[in-house]
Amino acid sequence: MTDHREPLSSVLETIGETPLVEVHDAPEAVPVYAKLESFNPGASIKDRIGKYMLERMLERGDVGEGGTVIEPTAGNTGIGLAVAAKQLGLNAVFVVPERFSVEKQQIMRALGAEVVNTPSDDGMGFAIERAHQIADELDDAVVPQQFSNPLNAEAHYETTAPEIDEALDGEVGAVVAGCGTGGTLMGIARYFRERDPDTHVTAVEPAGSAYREFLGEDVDHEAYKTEGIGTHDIDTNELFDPDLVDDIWAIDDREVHAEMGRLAAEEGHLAASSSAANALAAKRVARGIRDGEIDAPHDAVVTVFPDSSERYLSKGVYRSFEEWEG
């Protein structure tokens, strides 16, 4: 974490430089490190793209000061954009499917944003359509569109990846991350593949999600409880480049639920479901490197813990698996 020894002029200056912490339940010979993104002011990794995307869009003239940012989002991106929008003189409107975290929606409103809910059954595709409809009705409004905007992945190429690189002296053997938009994994993967083409890259999704269709696999589309990653329509995930990925692993909700509990009880990580899925996949990659099943240029695996479980307590993440609401 950044050692801020002097007063800062804005909360935006606290975004990034999050801790990189070893995950204890991993092979000793191949350590796993997780970037703890809940240390950002909006408590998630999406603060990075909120700041980066809006600053670049203002610089390019995509929107002017006093204009409106409208985004379809499950929550964390809305929070990240809302934190940045007010500091940069922008208004914010977010289109959120009803089923997503109540806590996230309350926080977006507290940050001064307007939240428009859409039916859960209509999915994120409809939320995207609604966001563009609202933008068309306003003057000086823009939809950053995290699912297709290259600035999403660029934010992680320019900030998250270099921080990991510096912390590990460039000795990164594998990159593992869950994919919602795919921006986090794409930005980090591209950065490390440019430095070593043999860097192993694994995408993570919930069982029932459709990302494996990018690799030509048949997938049974099913509901899942793991939140913030996965897709039921790969046509909306324009940032994902399968050529940058060695594997796409689907992690079962029941395993994720158990890992959330283990991370809290054994390692003190109040990590949410996408973090638990990342941890499980990263440890599996580490075991593969240790056992010679996966080739990697270095004996270290990196992943991200995108946000905190505190944002999902109303969904029962620490109650029984049956009580956990997806």
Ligand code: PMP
Given for the second form:
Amino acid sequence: MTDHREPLSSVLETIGETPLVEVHDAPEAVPVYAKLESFNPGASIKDRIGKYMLERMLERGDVGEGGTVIEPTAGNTGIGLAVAAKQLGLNAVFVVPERFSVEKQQIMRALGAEVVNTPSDDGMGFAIERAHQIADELDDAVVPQQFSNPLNAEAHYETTAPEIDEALDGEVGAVVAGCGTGGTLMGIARYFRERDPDTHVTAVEPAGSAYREFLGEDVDHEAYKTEGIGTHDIDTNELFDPDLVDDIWAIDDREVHAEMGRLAAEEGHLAASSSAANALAAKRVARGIRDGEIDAPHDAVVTVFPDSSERYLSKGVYRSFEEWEG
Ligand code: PMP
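Switch from the form predicted alone, shown above, to the form predicted together with the named molecule and output its structure.
What follows is the whole complex; the chain from before opens it.
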């Protein structure tokens, strides 16, 4: 961890201590703050879990130096694990279905990782199987599995949440975050609920995603363009604990697209689609607190901007909604 004022010996020390910045398009009485996670060296929030999970797994002896970490992943988690693996003396192999972002695969390779492609039609389930197969063939290999590994949420409980707590002197009324694995929201929510059980917690997903099934709602499964959050099968989201959330809100791709443009044009944030979804939901929670519709112990709402829009420029995030490939 760093305040960026002294020389550091490794890029791993630059992970975390990201800036917390006010989102201005929010009610004056209930400010919204976003933690800008693209400030991490691999440019996303997943650098935190890459470092945290691998350090703990090395400490516990799940894998030894010179061993291999293998993860089925399409994106930021691979990059975060690749940054940490090399610096911690581990090899990294990522199993990626072919259809996923070519840029992210190039970055994983540049960071020294091996990328094994699986046919897109076989889906993520097959990529997970293949990752375990490769691990079985190697002498000292481990599959962190971010969807089921408690260390994922723990990374946010131990780092992201205390940083927010310190920046706002504990005055956090509500937390809002989009859920992919759910690790970010679960870690932050558990931390603040332990300090004040009335902390309001909102999970965010794209419209068409199935997280609301956790609350017993019927959901029409549909494709969505917002990237990094949402699920099509809640059985895979083993970390998500519905008892830790008050609401699950689905945000429409069209609104997300407009908010991505607004965040850049008005507030100078090159924030990607999941950040825009978080901003929209956080502002709605803030209005709810202002209007007395949501009870919260403090007048401040916190969310995260997980990564940068620059990672998705080739998908046309700043072109028209129709041209955005998602
Ligand atoms: N936004 C982006 C861009 C992501 O890559 C992810 C991780 N899939 C998330 C949000 C959601 O984070 P989590 O897995 O911690 O729920």
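Predicted model only: the values in this text are computed from it and were never measured. Numbering follows the first chain given and starts at 1. In this text, rigid core is short for the largest set of C-alphas that superpose within 1.5 Å between two forms.
- Annotation for Ala127: C-alpha shift of 2 angstroms or more between these two forms, rigid core superposed.
- Core-superposed comparison between these two forms: the Cα of Ser148 travels less than 2 Å.
- Core-aligned CA deviation for Asn237 between these two forms: less than 2 Å.
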